[in-house]
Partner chain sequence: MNGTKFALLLMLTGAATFGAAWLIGNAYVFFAGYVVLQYIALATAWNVLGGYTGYVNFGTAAFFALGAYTTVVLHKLTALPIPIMMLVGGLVSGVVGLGTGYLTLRLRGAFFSIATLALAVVVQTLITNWNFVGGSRGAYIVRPPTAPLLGIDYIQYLFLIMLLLVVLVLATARAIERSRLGYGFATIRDDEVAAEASGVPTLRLKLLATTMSGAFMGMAGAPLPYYVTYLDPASGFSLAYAVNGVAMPLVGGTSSWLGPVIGAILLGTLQQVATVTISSALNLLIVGLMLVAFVIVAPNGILGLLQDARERFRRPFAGRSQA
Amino acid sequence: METSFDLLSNAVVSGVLLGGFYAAVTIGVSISFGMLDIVNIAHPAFIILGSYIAYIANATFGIDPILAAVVALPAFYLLGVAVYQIYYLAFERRGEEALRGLAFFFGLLFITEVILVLVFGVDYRLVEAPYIGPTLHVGAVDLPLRLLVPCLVALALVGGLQVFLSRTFLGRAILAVAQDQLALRLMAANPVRIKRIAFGLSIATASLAGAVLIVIQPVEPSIGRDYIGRVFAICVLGGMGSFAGTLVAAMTLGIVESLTATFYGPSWAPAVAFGFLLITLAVRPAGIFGR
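Mind pulling up that one chain's structure, the form predicted alone?
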């Protein structure tokens, strides 16, 4: 009985830590898709790009991967601003963002993968850091640092963005552009400029998410495809544009996957997790924190 309880406790804790990672990779989609209504299916490709930036900094200069991701945040923000400007001029301004815009982001996903394959090949890459390997033991519960540190980084990322959106004028403008662009214009703010900034922020989060990913597991250029379904599922499950909902949904999905993998086998985890998603949305279509 005690062994079963220990197994259950470790599965739940592992699920929470895994959920922190899911929150980190989803928060950017919560901004672009949940707030701006931009279906950026290329977001996982930007995350993998962040992983390779962290890998280069770590392998070449011995820089901690998460620190490297923090340093790269401004570059990823500018990349996001540039991508949105192209998207706006080519599609959104003409009202063609639905299908053609989706094709644009699919093309970005494909091009990014191809470039990474040409530069780095298809071999898995990994990083080195003092917290990759050691495990904290709290009673019968194990806390692998390679999962704990990324989870803490994810919580800091979500918390920082929530404070920014709720406490600053620019943050409230981003919330307004998602709800009422006419009211935003009446406040003498340019919705396109606000959306450009918001999309830049969504891509900037990919830098940290990429570092978190490569800390947890080795990466190769196409691994981002494994997370496309999950990130949009978590975004919808949590409630469109809700950071608190994203965090709760990510933790919930992580726990469900961890429990399923522990007691029924890893191959069942994705099916059960998405089954849980469908049941939840059937009961509450707007998501956990949706209005």
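Residue numbers count along the first chain shown, from 1. On a predicted model such as this, the values are computed, not experimentally measured, just so you know. Here, rigid core means the biggest group of C-alpha atoms that superpose within 1.5 Å across both forms. First, how it differs from the form predicted together with its partner chain.
- Once you line up the core between these two forms, the Cα of A273 ends up 2 Å or more from where it was.
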Given for the second form:
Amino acid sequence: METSFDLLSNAVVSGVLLGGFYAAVTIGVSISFGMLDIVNIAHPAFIILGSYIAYIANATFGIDPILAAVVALPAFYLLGVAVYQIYYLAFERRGEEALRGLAFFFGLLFITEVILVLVFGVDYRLVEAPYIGPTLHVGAVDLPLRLLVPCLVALALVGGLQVFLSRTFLGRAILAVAQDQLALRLMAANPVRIKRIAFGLSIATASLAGAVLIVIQPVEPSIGRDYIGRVFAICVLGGMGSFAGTLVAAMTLGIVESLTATFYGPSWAPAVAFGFLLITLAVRPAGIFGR
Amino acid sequence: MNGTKFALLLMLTGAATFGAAWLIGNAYVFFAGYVVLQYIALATAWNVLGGYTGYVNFGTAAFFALGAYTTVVLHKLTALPIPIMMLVGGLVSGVVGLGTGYLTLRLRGAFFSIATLALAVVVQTLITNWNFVGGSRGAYIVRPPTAPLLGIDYIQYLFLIMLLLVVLVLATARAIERSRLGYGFATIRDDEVAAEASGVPTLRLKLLATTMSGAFMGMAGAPLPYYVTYLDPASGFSLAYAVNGVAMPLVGGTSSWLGPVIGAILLGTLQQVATVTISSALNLLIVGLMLVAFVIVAPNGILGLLQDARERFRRPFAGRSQA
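Mind pulling up the form predicted together with its partner chain next to the form predicted alone we just looked at?
Then the entire complex follows, led off by the chain already shown.
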């Protein structure tokens, strides 16, 4: 009985840590899909790109993967700005974002994956960092540092973005775009420029999310697709644009997945996320914190 | 041209295709032709939902593989003729399409697309964990050297079956375009709120389109195990099906049944050539780049480009004031 309780508490704790990491993966989609109404299904591909950049920096120069991701943030921001510019000119302005805009992002997802396959092959890649091996023990509960560090990075990322959005002028402008674009135009502000900045930010988060992903597990080009179901399930369940909701939803999914993996086997984990997504869409499409 | 005449014309074209392949007499023609035909069926099936109602399905691979794996299950249980297996495969995929649609189609279109994307991952997880159909090791199918009844080579038999499916799918697609149903679909694509307000039963029509589209994809997948003789989840759920299913109709043009056919013949043939001459990863990259290039530059596909060119030819001075 005691062992199964230990098993349970360990599963819950690692679920919470995993959930923190999921929040980092989802936060970009919470901005692009939740706030800007841009259905960026290619986001997981950008995350994998972030993983590979952390991998290159780590393997060739021995730089810490998370530090490498912080250095790469501006480059990802610019990438996001460029992608939004194409998306705006080709689809949003013409009002064709529904069918062709989706196909565009699907194409990006696919192209990124195939290019990564062509360059790096389909082997699993991993990074080296001092916090990947050791584990903290608190009573009967294990806190592996390779999960704890990503969780802390994720919390810092989500917290930082929350402060930026609620305290700065630009952040409030982004929230305003999420609420009412027409009103923003009437105030003589340019929603397109603000959306461009916000989309750049959302892609920038993929750099950090990618780095923590490769800290947690080895990465190969196609695992991005496993995250699509998770990311959107969390985003919708969290009430689309809400960061607090994203965090709660991410932790919930993390715990459920961790329990499933502990008691039924890890190969079922992707099915859990999909079940989550379907149930959310069918029962509560407005999310837990929805209006 | 009415539906019956069109179906007859399709059958004549089909017979001519088979005859031409027969005359060339090279086994590879049937082998490669089967793949192109399969893509015509898949692209047209995708277009029934994507092109006519405007809802994007990214799960082509899932519906296709469900059909293929239904055949694997049936093959292990009993010996049935392939056409019957296709019906069962179509039924399974159609029901899955209906279920996914029922849960997500009442929401914005993007949610349906995301659900289909996730569906592909999950169905693959289920199949990989299912030992009866071989799990991740895959399943072997021993096919007889010659076909039942006809006595022709088995690959030729599969080619013929796929050809018949293409005729069926194209005749259905064109019939939909010109029926009340097709107009109903078009109202959903053009303005769903207005359609709903005018009394179009949008949810029911969307579910019908999803079910039909999924069923045709499953039917296209059902003969696959006999064609490849070895099926594992990685090849059945190959990303190539998902991306081609979307790319072919969009490259060809989604407005009419002809678009997916053009896209499938063009991209399908291109890939058959590229796989032999270059590498298979590179040829998928070409498809992805063409998809992105076409949605940005030529949103109405090749069909749209042809129509524009014809307009310009007929009225050479009309376009100048716009440009």
